[in-house]
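Take a look at this one chain, the form predicted alone, written out in structure tokens.
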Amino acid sequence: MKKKEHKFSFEVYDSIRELNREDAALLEEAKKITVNAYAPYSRFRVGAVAILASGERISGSNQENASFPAGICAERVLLSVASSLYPGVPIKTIAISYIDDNGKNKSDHPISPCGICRQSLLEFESRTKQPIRLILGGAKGKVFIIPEANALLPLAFTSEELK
């Protein structure tokens, strides 16, 4: 028997105010993009908006529907919106925000992307041969950084498997 490790780093801001500027100002549009979400049912609106290695800016919020939870992922818009609109240009950053309208969740900490969110994150990382790096915050409070959008997927199911 061999043991095998898998080890994740991200760093770790206490506020907003830690980041430099540019990363502070992508996630402050990604907070403003949260009031772009429809999440009727839910009533937790997520915003994402990301650089482009174009330079171009680009954003998703999450979009739910009668049938829930048949909705989509924030996240997953903008890989939409940036494979519909720019093909092939890969993605730099992505800051993700979000506000829980139920009360419940004070909105002050970071939330990760969910596992379809990371599976397509790392489909798109592959497709273009670029990480993403992520900027993960919530109204207020820390913010995580993570390089690799890779990283939140480790034994990952890739286009390996089906060839």
Second form
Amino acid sequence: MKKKEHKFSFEVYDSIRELNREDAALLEEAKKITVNAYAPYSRFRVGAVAILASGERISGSNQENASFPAGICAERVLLSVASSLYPGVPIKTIAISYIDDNGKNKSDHPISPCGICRQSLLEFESRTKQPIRLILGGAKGKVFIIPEANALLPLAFTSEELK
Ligand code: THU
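For comparison with the form predicted alone, please write out the form predicted in complex with tetrahydrodeoxyuridine (THU).
Next comes the full complex, and the chain you just saw is listed first.
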């Protein structure tokens, strides 16, 4: 028997003020884009803004449905926008923010992508052969920077298995 270890490291900033200007601006945009969310059921609005390798900026927000499983997260909306409008163009960075209108959570800490979004981010990275950097923050509070989205999904199931 062999034991394998998987190392995961990411950056933790005390607030958006510690970020460089470009990263801070992207996270601010993600916060603003939460207004486009359609989240009448969860009242949890998520916004994502990306910079592509070509320099374009695109955004996504969560879009829910009365048939709950038909809802889609902000991250996967954004990935669909990217590959529909700019097919084949890698994504450099995605900033993700949220506002919890329930007020239970004060939107004062980062959230990280759900499991399905991790799977989609990983496949986008492998399709475009470039890692996606993630900037995660709430309306206020700490900010996490994850250098490569694939680090969030060790031992992933990939297209390699289907060849
Ligand atoms: N959601 C996202 O859009 N992104 C995440 O990273 C986590 C959750 C959405 C899905 C649903 O519309 C609402 O937030 C509550 O789960």
